[in-house]
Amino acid sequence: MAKTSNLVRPHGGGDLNPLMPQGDALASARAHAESLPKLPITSRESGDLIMLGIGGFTPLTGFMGQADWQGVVDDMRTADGLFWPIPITLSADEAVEPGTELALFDEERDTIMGTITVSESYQIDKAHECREVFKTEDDAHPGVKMVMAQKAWNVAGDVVVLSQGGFPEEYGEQFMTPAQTRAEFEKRGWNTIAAFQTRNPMHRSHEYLAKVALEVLDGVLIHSLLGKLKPGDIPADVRSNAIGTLIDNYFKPNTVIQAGYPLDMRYAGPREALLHAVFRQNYGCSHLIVGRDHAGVGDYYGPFDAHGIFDEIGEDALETQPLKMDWTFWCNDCNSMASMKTCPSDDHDRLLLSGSKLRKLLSEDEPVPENFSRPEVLEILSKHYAGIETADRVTVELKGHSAR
């Protein structure tokens, strides 16, 4: 008798549904997709495909059609009422006729990454749909500039998944797809994991507020997103080394994961938070950290909008359930770690800690006050930015000679 899981059950209630062949059956597809018309593919599109393969967006078949991209936009919700908070979309520049199969053809790689059967071609309202998930139509918002750079027709229909992009070549273990988190899990006798969503590397408040959560769970998957940041975030190899020097250092064995995922970030706040815990589900994540400007960026949405977000929906929606943190930061006056829950002191003994501030500092060459990050974390993160400063003085150099 086949042993019942104890992990959270995949988003739909079904099985995992990963589209991407194996063996035989991927070499046989990968021949077929020579054979066809190809559609350039963006890389957030690209992503997307790759999740698809790998089940992180289980149970979708496919890029959604125009019922489901306006359920999703307007009510997050499918036409068939599955909970779904931001569209899955693939743009074309003119209709596809139904039935036409395609081969999706990433420019940046040179790779065909899989193959769409056409269901259906449609237009959509792009600033409705940035109102709506984005909250704003601004375009120097990172998302929003993505979404309106989308071709005019979107194209929809089931597709099967024919590259995981280079991801487990360049990042090995650390690509893990759901089946292989949820093995581990299983192999790790844990239970209850809480998520913890990264695109910058950790300092001490996200080392806390990994901690909390293993105080009350049995393990942490953490989370970092590998595919593509706006300019000035710092790479994810980059992050990965000194997220995995932090654990190494200051997390006792067996209780942290390190992971990655393929999608490149859309920065819309309270939506993406949704989609983390959605896709987090599949994973084998009972929980998920949000902290403060989960997913956002700028000034778009306000610090615990992500909180909130997750009161608003039904109760069947999820079952990966939040983990609501306060902000946190070190305080001088107790000598510790704390939050706006925990810590009696003034504002003026408190070091806020983010990650855009971090990086602020890193790149203007400024200290970094005591307590702001581990100092195995900091050594990595300043050569890397000293290295940015001479590949930049370079480049000044070479070109004041060439105009020389």
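What would the structure be for the form predicted in complex with a further copy of the same chain, rather than the form predicted on its own?
Nothing else is written out below except the one chain.
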């Protein structure tokens, strides 16, 4: 008897569509790629390509053409009407003849990541994309900066993906594909799963968000961004270690899975929250935890803009639903974790610590207030900061990607 999955369906309602061939087909596709002209690609494009390769961007078949770009930017729909909140595009210095096959070359990795069969080249109003997607044209916004730095032409077409960019080697079992998380959920008998998006270690406020989700659903996928971050963020290996320790000590076995995905942050706030939900649907998650200032940066977005946008997209857009939650913290007066929604008084003694304040305390080896974070987690973070000499620390703040 065929087993029917109770998980949410992949985005678009069909099967997962991973664009990376396996076995002999992969070997011959790689050999073929060596013979093609190379198009250099950026880190963001590389992450998007890997996501296409593992089926995380199902049902897309490659980088978007002009009609899809326009529809996605203006209405969050491709030309075919598929819900998609952020353009997935590839740029080049020059237009490319339709039908041309190119090898997509990641210079940082010194690797051909995939091939594209070009269907069209087109030029975009980058400022328009930024206004619609990021709600700002400010070049200080890291996502805007990436878009404005794109080359003059967008090149569209179906892709064949040839590499996972070293993520499986670097992160081992934590680098799970959508097919793998789905298989794991089914093995565990989970039907309802919340994805917890993170690019940081988890303190008690984050533990609380995950536990609230666990109280009402079957499981939680702690799903870390493994691609590039902005300067000053905790390196991925330290973060992964800190989260693993938290899970081992403070979560019940068989309730949480830690995994990662290959994208770079775009910091598009509300629009990126929607993208986070789209690809979590492919990973099999019925819910996405959306907290305060989800995927935001600086003051570009209202703290709950990423909540509101889920009410504007139409009921057919997504099967994966947001679990909208407020700012969470330990409250000494409540003697419990709470949020702005559940802590009754503004006068209450709440532990609210910014990321930069925490970094300052840890790097100066000052005590972190009790109940802000679990001691086992703080120990790992303290060791990380102790391992960075002052001079290096400044470099890390500027460079940001010390771990990769």
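Take the two forms, superpose them, and find the largest set of C-alpha atoms that agree within 1.5 Å; that set is the rigid core. Residue numbers count along the first chain shown, from 1. Keep in mind that what you see is a predicted model, and the values were worked out from it rather than measured.
Core-superposed comparison between the two forms: the CA of T61 stays below a 2 Å shift.
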